[in-house]
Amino acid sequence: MSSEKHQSATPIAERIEQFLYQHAQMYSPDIFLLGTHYREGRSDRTTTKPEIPEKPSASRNDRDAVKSIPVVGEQRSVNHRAQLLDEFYQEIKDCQKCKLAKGRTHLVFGAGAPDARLMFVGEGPGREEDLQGLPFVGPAGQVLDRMIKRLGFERDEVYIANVVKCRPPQNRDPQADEVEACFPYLQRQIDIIQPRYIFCLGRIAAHALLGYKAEMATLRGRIHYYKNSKVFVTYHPAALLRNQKLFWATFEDMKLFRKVYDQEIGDKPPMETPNKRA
């Protein structure tokens, strides 16, 4: 084949692979069989993979491997994150990229530790948050703090953020416009913190960390990733509020991160199955 024919070849090459990549996510990643030029080289928001490993394997590419650390550019020290944070806090806390900045009390940044290995992202301020310009400190702040205390964690050694940093009118969803340019302060929050896990708190925050849409139903039980960072979706504490049914759902999803980080890591303890009543 010539050179030119080649090189005119190579865009279709891709959108198929592109095709049976996205074809994949939506409904079975079995069929999905074409290696991973495009899983690696083309996005950051990748493909599902609901097998966990039961053991580390040197072969491994290193966003699998079991014992590897998420890096984003130089390691950097806790300090170093956070100054790091707080430069881009003042950078961005006057920002007016979109409409929800007019009705803003707060811009709600985010909070917890800067070297955290475990990030939650959810959809965006509510109005407690935005009087206090802090994340999660309402009625589902107290929700994902009992969450966060069954993972095993404490509040001041994870990192919580959202997707839009000021609080939508009425506490809508995020509209397309406002999740495209308030997008990059989260992107960038993830390379400083470097998580090694991403909790994804509802399908609004799934959907744009991931790339791409599906229900719930789809995106919940399975092991995702962004970058070098695994990533687990599971219901808004919100909606837990209003569906209490909801809650042994999002234990499944807890119990899953746990069974990858007691494999990866295993410093915590093991965690305690709630009673009915819980």
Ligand code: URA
Given for the second form:
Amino acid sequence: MSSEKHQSATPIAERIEQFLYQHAQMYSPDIFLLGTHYREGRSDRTTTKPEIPEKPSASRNDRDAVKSIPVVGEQRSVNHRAQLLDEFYQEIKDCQKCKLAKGRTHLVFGAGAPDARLMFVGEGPGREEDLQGLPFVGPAGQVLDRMIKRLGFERDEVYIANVVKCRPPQNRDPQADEVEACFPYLQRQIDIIQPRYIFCLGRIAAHALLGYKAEMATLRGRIHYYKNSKVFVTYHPAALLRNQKLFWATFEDMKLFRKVYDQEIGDKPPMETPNKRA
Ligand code: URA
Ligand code: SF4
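The structure above corresponds to the form predicted alone; please give the structure of the form predicted together with the named molecule next.
And the full complex, kicking off with our chain again.
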């Protein structure tokens, strides 16, 4: 019965998407529809008002239903997701789509639980990651490990990936053409994992995932959406290594995530407030 529903819903969803896209092209990139902000006609990337949602209510569920229009929900087992990720890795492991290919030792695909509720998205591999072929295993990784722990999670229950899979020379920012070439890989990973929450680490990840550029001050402190995932933005762990003053702001971002998580899932012990001197 439900598959019948999906079959009839898909063409309508596509037509609505098409309409929104055309509207954005012709009139304005900003469309507000039933509480959802569609930007540039890309209804997979939305931003809500900077407030924490109330406890689930009928009207909020209605809004969520609108947000999920472009996605035909599909429940997959953890094994199926693991298999899809593995097949996808095999498909792209020799990728030569951008100029970062020639400098890499290893393509850093991503790592973690294939059915993670929480996914972290970084910028691109650094030196240590390039050597080991794993994400966030260098100094920034140690900061991320502490952040994951503080959030009440284990590293092996989250998924960690980057916007670009190959190391930019001298750890420079990935360039627009590189992000454009590589971003579909991250999209595919998100489609397989279907994380309920995504933490963007730094502005490069936020800009890529949200599809527009804004200051960190604007991006932080609010909930964004990417397809069916709620997206949170915080500073990159490497920025914390350079500037410890960012620690408390990052802690605020973690608290915002946990507030939403505790309302919606609520299976973690309270987050401890670190000692001010820490
Ligand atoms: N910085 C990132 O953005 N990603 C990594 O994997 C490591 C450092
Ligand atoms: Fe391919 Fe991405 Fe590596 Fe570029 S960065 S070569 S697109 S995997």
